[in-house]
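To begin, one chain is listed below as structure tokens, in the form predicted on its own.
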Amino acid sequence: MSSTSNAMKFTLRIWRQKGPKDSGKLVDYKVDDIIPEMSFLEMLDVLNEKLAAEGKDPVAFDSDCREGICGTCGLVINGIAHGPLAGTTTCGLRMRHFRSGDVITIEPFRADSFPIIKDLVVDRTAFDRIVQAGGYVSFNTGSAPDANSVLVSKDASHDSMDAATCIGCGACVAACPNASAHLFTGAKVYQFAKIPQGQPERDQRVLNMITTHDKEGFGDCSNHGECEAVCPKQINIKTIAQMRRDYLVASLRT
């Protein structure tokens, strides 16, 4: 790439790790011609070509649809899950959002739920096992019903797809002092409890889930709120005090 009159530089601190069992260190690196439009994986895909030139191995991280969609590629830069940037996954983060000669600092979410696989990629199979733990719902869906045969309130709604908008990338993890999936585990409960097609399996959704929840390993919620401040899709905290009310009702029902 030939350098241009408002190309970027920076010096990168990446976290290192073979595998699971093996120590890690951060290493610097040094990438040049970074154009500010470019994204921050784009950035890394640079230095990984860079490192593949020199016959030396690649970064390690997640991405996929690289759109803010599926949320695998999370990091944590400069002790932010996801970077500075408020409601913005690490691959919708711009360079321009950085100065030109900035130290960054990557590293993976990290949590002992989250366990290091290589680098900055890290295993998040325990979220699926804490959805997999609520089950289904058991709702006759048969042909389209009419449109007002099943009422459910605009604000609930609301209330329901904000929660299911909920991508599961962990930055709520990351970003708790006790490594707490709560809020995650509240969205998911949360987009369920507010529509009519939800109320079946409430109660043992929601005892089964936080069981589920509690058995990977992951903390409890002391209201930090660092959960709702990283999450690229701003899920409200609000959902953790439902998944507790729903939670306690459920346990006196048992």
The other form holds:
Amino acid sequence: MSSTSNAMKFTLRIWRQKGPKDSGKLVDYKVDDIIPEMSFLEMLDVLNEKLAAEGKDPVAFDSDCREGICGTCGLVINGIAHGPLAGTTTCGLRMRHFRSGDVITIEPFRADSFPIIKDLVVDRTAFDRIVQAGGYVSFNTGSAPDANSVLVSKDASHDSMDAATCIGCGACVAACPNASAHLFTGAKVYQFAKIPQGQPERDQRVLNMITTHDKEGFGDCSNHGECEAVCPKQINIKTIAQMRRDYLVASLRT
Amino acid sequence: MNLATAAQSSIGRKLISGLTGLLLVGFVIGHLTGNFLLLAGPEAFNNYAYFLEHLFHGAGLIIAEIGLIVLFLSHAWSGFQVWNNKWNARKKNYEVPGDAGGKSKKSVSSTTMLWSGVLLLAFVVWHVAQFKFGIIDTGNRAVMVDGVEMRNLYGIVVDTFAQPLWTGIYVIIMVMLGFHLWHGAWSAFQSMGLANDLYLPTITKVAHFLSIVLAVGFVALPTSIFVFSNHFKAESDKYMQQYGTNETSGDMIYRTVSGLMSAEKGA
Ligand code: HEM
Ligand code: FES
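Switch from the form predicted on its own to the form predicted together with the partner chain and print that structure.
All chains and molecules follow, beginning with the one already shown.
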């Protein structure tokens, strides 16, 4: 790639950690020839090509769809999960949101429930176990049910869908001063609490998901609201209030 | 689900923290309102104190005190657990911590809740020792009003806040209270599940307003006594000339306590 007039350069301070047991440290790298339209991950690709060409170990980071829908990517950029742009995943963040010459610190999502596998890659299977504990609805398979046999109002379906946009990236945990997963769990509880299909298992769902949340070692929620501010899908903290309401009712009823 | 188990969950702790916090806010509002009787003079204030102390033959006050102790302890305990759990949940913090800004509600108030709370707890213990048990003797005597013997609590309060040290300490702690409630008063509704996106903006505004009103109110009383201490002292002296006895207020408290204890033994 030749130097273009608007090419940007950066000093990157990246968390390098060989494996789960390694103590890890920040290492400085320089990149130039970065085009403003590049995504943050493409900028890291440029760095990794350079490192590979020099025979060095490339920086490990997660990504899949690179279009903001899968929840695989996730970096803490200058102390903010998914970086400075609200409502955006790391893969959606463009380099034009930085100034050429900036020093950018890149760290993994930090929480003891998200152990670091290598460099910027963390193990988020704790989320899978929370979902397995109740983030589903049960129904009989077999012949197709009659159309419109379960009526859902437009408002309820929108409300539920807003919560269901959660892509499970884990930024809420990364941003929470207490490393709580209440926004993630709240979104999963909320999406079913608002529609008829979610009612039969409603009580058991919230109790089991919270029990698993706590067992996985996530922290308690102090209502700081950092989670909502970094959430790429802008999940509202009203989902946490709903989850608490449901938990109270469920523990009184069962 | 077993309620004791539910109370030990990450949600149970917040339900308790929010409920006890809000009940404490209720107490504080009542306490401030009652204290404004200081402005109505010694007779009004002392009669009010006497009324509280003898509500249901003294049982009312004891029930209220036990309730308050339970509230303070369970509130402090749930808050401490929330704070403590965060250290286990993230043992290695960020090298460069940041604030998300935008929709975040994180503030100096929200991140120092435990410390403002610990100060408040220490203060409450001292406050009770100072005004209920009178461990600092202000030299005030008991009074006999219409054949009823009572403490001149008004005099004790006035003599205390005539001193810059005590006014200063109380002002600092009361600012701390407002600071604790800046986050606490809206957070409690969210913690109890009594909020949604429609109500939360209003709840937050009212809560912020309330935290300022309470802090200003509690700061106003000691400072006005300090500034106008001549006036308040003159009121107290006039009252003492009319009703004063030779018994110290301290003696009265001990007599009340031992009286209660012997009544208990007799029963
Ligand atoms: C006894 C000393 C106190 C301690 C140690 C204490 C501690 C705490 C802590 C640590 C929290 C934050 C909980 C969290 O992060 O989730 C909190 C919240 C709160 N505190 Fe206190 N506090 C004390 C006294 C008070 C008093 C006197 C009041 C009221 C006048 C009060 C009202 C509140 C409220 C309303 C909340 C919000 C509850 C919630 O969000 O669930 N606190 N307190
Ligand atoms: S890689 Fe799929 S959301 Fe970023």
